[in-house]
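Form predicted alone, single chain, as structure tokens, below.
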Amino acid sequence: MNPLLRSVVTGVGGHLPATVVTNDDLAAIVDTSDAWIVERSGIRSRRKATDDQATSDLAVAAARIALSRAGRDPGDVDLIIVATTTPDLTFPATAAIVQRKLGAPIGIAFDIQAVCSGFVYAMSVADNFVVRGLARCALVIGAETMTRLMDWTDRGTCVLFGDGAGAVVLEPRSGEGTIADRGILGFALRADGTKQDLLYVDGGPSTTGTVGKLRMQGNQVFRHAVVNISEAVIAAADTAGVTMSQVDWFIPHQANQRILEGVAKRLGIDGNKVISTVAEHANTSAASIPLALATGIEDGRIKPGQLLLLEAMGGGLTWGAVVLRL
């Protein structure tokens, strides 16, 4: 591996289904209210894919935007990684379906399943391909149709999730080996399978033969999230050689506004440096970080050259963080 080669984000894109589901809409089908949801999560609305929209459709839409902004087209792509917990099919990989729908050439395509942490995991995997010269134009996509996993009688979970996709293009660029380099500078990944019962889906091909529904112990997840994410963030920052004060933007997984604020406070990050889209997007699992990144770039807050800190925690439990300079 060439230590001076960096994986640089050259394009970012996000895509949301057109259908908006408000808290009042949910209050019509489950025992909840707008005030109850906002107080506990900060969520006001979420997007829902139509019956004929698959996860791959959302992924392709986001990927096309990211490629256009990178000045690339599908013919340039040689690696596609899709982070998703809601694949189109048990197999083939959603990434292979995305490859076909994009019209990308024969290359490497596979999925990563780390639930809400999937995009962070996928970025670290893609980084290893790029810096080793095995990929020249990598698409890293987080895409989910989480509403397909909801138990619409469970107000503790069905109000929290939404559908969407976000994508980034990673390309190799030479660096000086300093924190001034553009690209991925450090990451930390974690998993603890003993915490499975805190957040899981109660079905699968080899157990029930069904898709299953999402189950969560919300209070326990919150407690582990703030402590565990903070540790991984500090580890990633140490690997990159940066301090929290040097971070321009904190882009967390959009699980819950209280978790976002709790982690930022624990890390000593100014709330004005936090990109939050949870109010409009809800929790889109692996799609939430790239969607938030796309939002921050599109509205002008996030600019080239700035130092970004990404983090997430999901079922497994899995969690992790990435430090990069845009």
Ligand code: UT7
Second form
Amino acid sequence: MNPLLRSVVTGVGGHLPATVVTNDDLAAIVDTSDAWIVERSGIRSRRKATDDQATSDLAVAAARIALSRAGRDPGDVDLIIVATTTPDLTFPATAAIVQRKLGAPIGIAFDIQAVCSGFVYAMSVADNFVVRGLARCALVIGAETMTRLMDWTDRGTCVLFGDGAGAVVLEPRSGEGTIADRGILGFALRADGTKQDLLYVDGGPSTTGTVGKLRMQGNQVFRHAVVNISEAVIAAADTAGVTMSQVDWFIPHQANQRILEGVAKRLGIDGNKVISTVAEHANTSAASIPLALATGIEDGRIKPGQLLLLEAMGGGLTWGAVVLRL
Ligand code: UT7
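Return the structure block for the form predicted together with oxa(dethia)-CoA; the form predicted alone was the one displayed.
Let us now look at the entire complex, which starts with that chain.
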């Protein structure tokens, strides 16, 4: 491995399906209210894919934007990793379907299943390919149709999730081995399978033979989130050799505004350095971080050269963080 090779983000893109579902729309089907959802989660609306839109369609749309912003085309792509918990099919991997739809050449393509932490896991895996010289143009995509997993009679979950996709292009660039380098500087990944019952889907090919519905003990997950995420963020920052005060933008998984604020406070990160899209996107699982990154870049807040801290927690439980310089 060349220690001076870094995986640099050269393009970012996000895609949301057109259909907007407001809190009032949901209050018409379950016993909830706009006031409750906004107060407890910060969510005001979410997007919903149409029946004929698959996860790969959202992924391809985001990937095309990311590739174009990187000045690349599908013919350059040699690695595709899709982080998703809502694949098109049980197999093949959604990444292989994305490869076909993009018209990308034969290369490496596979999915990562770490639920809401999927994008953080996928970035770390892609980094290992890129810094070893095994990929020269990697697409890392978080794409989800979480609305397909909802029990629309369960007000404790169906108001929280939405659909969407975000993608980044990672390319190798030489670095000096310092924190001034562009690229991924450090990461930390965690899983605790003993907490499965707090957040899971009650179906699968080898058990029920069905897709299943999402089940969550929200308040328990909430408690774990703030404490566990902070530990992983500090571990990732230590690996990278950076301190919280050096971070320009904190780009958390968008599950709940109160979790975003709780983690930022615990880490001593100023509220105005937090990118929040939870109000309009809701929780898009593995897509939420790249969608938030795309939003922050598109509105001009996040600029090349800035130090970014990404973190997430989800089913498993899994959690983790990535530190990178754009
Ligand atoms: O991305 C994966 C990770 N997931 C998360 O990070 C989600 C973490 N959890 C959360 O975001 C929050 O726990 C929720 C937003 C899910 C819930 O907020 P909470 O403040 O923890 O509320 P709670 O679950 O303790 O429920 C409080 C009350 C309950 O009623 P009782 O038992 O006090 O009478 C619920 O039945 O709120 C009730 N409730 C609702 N009321 C109106 C639950 N869902 C709703 C709803 N509308 N949609």
